[in-house]
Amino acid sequence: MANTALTRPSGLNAASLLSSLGGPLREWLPRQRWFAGKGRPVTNLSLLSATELYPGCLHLLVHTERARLPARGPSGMPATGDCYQLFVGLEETLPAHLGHALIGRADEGPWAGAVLYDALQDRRTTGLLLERLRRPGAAGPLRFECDTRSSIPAGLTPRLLDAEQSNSSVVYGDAYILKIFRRVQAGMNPDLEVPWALSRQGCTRVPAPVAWYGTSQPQDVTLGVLQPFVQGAADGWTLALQSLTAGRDFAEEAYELGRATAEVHLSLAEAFPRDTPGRSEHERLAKAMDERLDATARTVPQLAPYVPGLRAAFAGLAARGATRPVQRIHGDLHLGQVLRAGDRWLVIDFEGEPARPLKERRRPQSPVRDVAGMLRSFDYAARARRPWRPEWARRCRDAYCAGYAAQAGWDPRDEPEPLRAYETDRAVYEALYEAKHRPGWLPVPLAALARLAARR
C-alpha cells in the first residue's frame, strides 16, 4: 500500500494524538448513527488504545463522556460514558472519492494540518481487515483469529453497508459479511459467543462465525465478527411489509418462523447452562420492569392513563412466574433479525440490545422474552401500512406461537403471565424509543399498551 499520508510524528503517544484528534472527533462522533445519546455533547474524550494499521490509518478505542440530560429540572447532569471503535485516516489532502468520509481537520498538536476521515470508508482499510482475518495473528494489541476449518479467499471486493444503526458491516464479494462493533464493552460479545456455540451443536439456523478480531488491552473486547453472507435472502420485516402491501396472508411464514425460533432455543438450551428461577427471581424481574415503567412514564406523559393496568401485568409475573427454565436466548428478536433464504428462516444478530450491559445480555433469561419481541414486531408491521390490519397481526401472532409449539413441545400462550409481562416491558421500551427518536410512531406502542393494560 502506498503511503499517501502526510509526514507523521513518530510513535502513538496518547496525549499527542488527542491534542490533534480530540477536537474533530468530539464534533464528529455525536453525528454518527451508532453514537449513543444523540443531542448530548461529548464533554470528555480519552484514548484507550491506538494501533497503526498502515501508514496514515489508525485503529482507535476511545472512551467518551457526555452530559446526561436531566429527567426533571435543569440541575444535576452527571456524565455517562461509552467506549467506541474508530478507524481514523490522516491525509494532507482528502481524495475526492472519500469526501463523504470527512471527520475534520486537526488544528493543534503534532498532527496539525492533517485531514481526518472515517477510514472504514476506505477500501484500503476494509481490504486489510480481510487479509488480517485470513491470516490469524497480532497487530499491536489487536488479535485476529479464525476457524481453522474455514478457508477465506483473498481479494474479495469490499462493500460497506449504509443501512445500519448501531454497528458497521462490510460485505466481501457477496461471500462474507464482517460486523464491526462500534460501541464496545469488555467481554466476549454474544454475537460471537452464541453463533460459535450453536455451530458446535450443529444448528444450521444461524450463520457460523468464520473469523473474528478483538483486543486484550486494556481489557478483553470483541471488536468484529466475520460470517457467511446469505445471498438472495430477505429480512423478515421487508417480507412482512410486502405481504401487507400485496394484501397477502403471512400466517404460513409466521408459522415456519415460530418453528425456527424454537429450534434455535432448543439448541441454545443444549449449548449453555439452564436454571429454574425461584419466586424471588420472578419478583426481582417484575420490580425491574415496574421501575422501567415508572421512568418511562415520567418521560412519556401519554403513558400515564395505562400505568395502573400495566402494573397488573408485572404483578402477575411476580405472583405466578414462569414454569419454563431460563436459558440463553437471542435477547432482541424481531422481524429485522431474521432472514428468509428460499423456504428457510435464519436467525441473525445475537448481540442483544447494545444499550444494555454486556453481563445482562449474556444472562440466562426466559425464552418467552424472545417470543414476546417477535409478537410485538408483527404488530409494528401491521401498523406500518395503512389501513391498519389488526387481523393480519393476530393471525401472524397465533401462527407463530403454533409453529413454536410444534417444534418446542410447549406453547408460549400457555405461559400467559410471563408473555403479557414481557410484551408489556417491550412495548414500554418502544414507547420511550419512539418518543425520543420517532414521535410519529409513538401511537404504535401506545395502542399495544392500551390493549395490555385492559387485559384481565
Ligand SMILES: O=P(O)(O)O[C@H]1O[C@H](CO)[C@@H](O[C@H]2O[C@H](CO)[C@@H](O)[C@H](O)[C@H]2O)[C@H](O)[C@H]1O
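Can you now output the form predicted in complex with the named molecule? The one shown was the form predicted on its own.
One chain, no partners, no other molecules: that is all that follows.
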C-alpha cells in the first residue's frame, strides 16, 4: 500500500513542530533500546534541528532532559540532558506494514490528529539515505560525504537490523552497513575517526568507512557512517555461546582474537599520538575509577559490600610506576564487537563506552583497558550458559593474552596491577550498564566484582 504523505503546511517552525510532536515523542523515547536511562520520564524536550528529507519525513535532532534517579531518598530531582537523532514520519493514516513503527498521534498544533512513526522503519527513508551518501552534498544543515575512491552502487535493498544495539544499523543488499548514531555528542565520532585513520594506515582488521553524514548546526556532529558489510560473518559473542553450548573449547579462537587485538593496537599506535604516563597520571586515573565506583554504588546498592575490596584494585594502579604507553584504543572491546569471517577476526564499533563523554573516549589510554574488556567478556559468556564453566573462561583468558603477546611483543599478564584495576573498572561500568538496560544480567558483573573484591 502506498504511503499517504501528510500535505499540511510544512514550515519547520520549532515551536509549532514541538507542540505536535513533543507529547508522543516524550512517551516513545524512553522505550527505545538506544535511549539512555530507561524508565526515567523525559521531563523536557527541545528541538535542535529539523530537516524535511521528503514530504512527510523529518530528520530531527532533539535534546531531552530526564529526571535523574534520586541518589538518596526522593528529594531533589535534577535534570540531565542528551541529544538524539530521530527520523519521524507523519501520515494521516499509517499503512499496515508500518504498524510496528508507530510512535503515537499528535494531539495538538498544526499536525493535530496526524500519526507519527519511526521513519527509519520505512524503506523510503533508508533508500534515500543511501542515495544521498552515494553523492556528496547537503540537505538543509545535513552534510553527506563519501570516500572519493569508492563507488557505491544505486538501488541496493535496505534492511534495518533488529539487533540489540546502542544505535540503529541498516544493511544495504548485504554489501554495506550504515550505522546511524542515536545519542550524539558534538565532535567527530571515534567510530568514523578511528576506522578512517586505520584504513589510511593499511590496517585490514577494521572495515573502512566509505561514506558518512553529519551536521554543523548547531555544532559539528557525526550522525552516520557507511562501511562494507562483512558477509557471512558471525560475531564473537554468538560464536562463544555456540562453543559453550556444544561443550567445545574456544582457546584457539581466543588466541587468534588476541593477535587481532594486538594488530589493531599496533596500528592505532602508529596512526595517533602516544604518551608515557607518569605517576601522577596513574593517581588521576585511579581517582577517576574510585569516583565511578562511588557513583555506581549509589545507583546500584548491591555493589556496596564490595566497595572496600574494589578500592584496593585502584590503589594498586595508583601505586604502580611505569606501565604501557597510552595511545588510542577501542574503548569498549567485548565479544560483540568482533566479527569472525572465515578464520579471520575483524574489529568493529570504535565508539567507546557510549555513556562516557566524547572527549574522554578520544583520549589516549592504556591498551590494557581493551584487553581487560575482552577478558570480562569471556567471563560474561561463561556465565550466560548453564552449567557455569569457569575453566572455559580461564582457558580463553590465557589463550587471548598469549595471542596478544605473540603479536605485540609484551604480555598483558605481566601487567597484573593495571589489568586488575581495568577489569574492576570495566565490571563497575557493566554493573551500571546492566542496572540501566538489562537488570536481569546484573548478577554477571556483580559475581565478577565479588571475586575481584576478595582478591588481595
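The structure displayed is predicted, hence computed values, not measured ones. Rigid core here is just the name for the largest C-alpha set that superposes within 1.5 Å across the two forms. Positions refer to the first chain, counted from 1.
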{"item": "Core-aligned CA displacement of Ala393 at least 2 Å between these two forms", "value": "no"}
{"item": "C-alpha of Ala138 off by 2 Å or more between these two forms on rigid core", "value": "no"}
{"item": "Yes/no, Val307 Cα shift of 2 Å or more between these two forms with rigid core fixed", "value": "yes"}
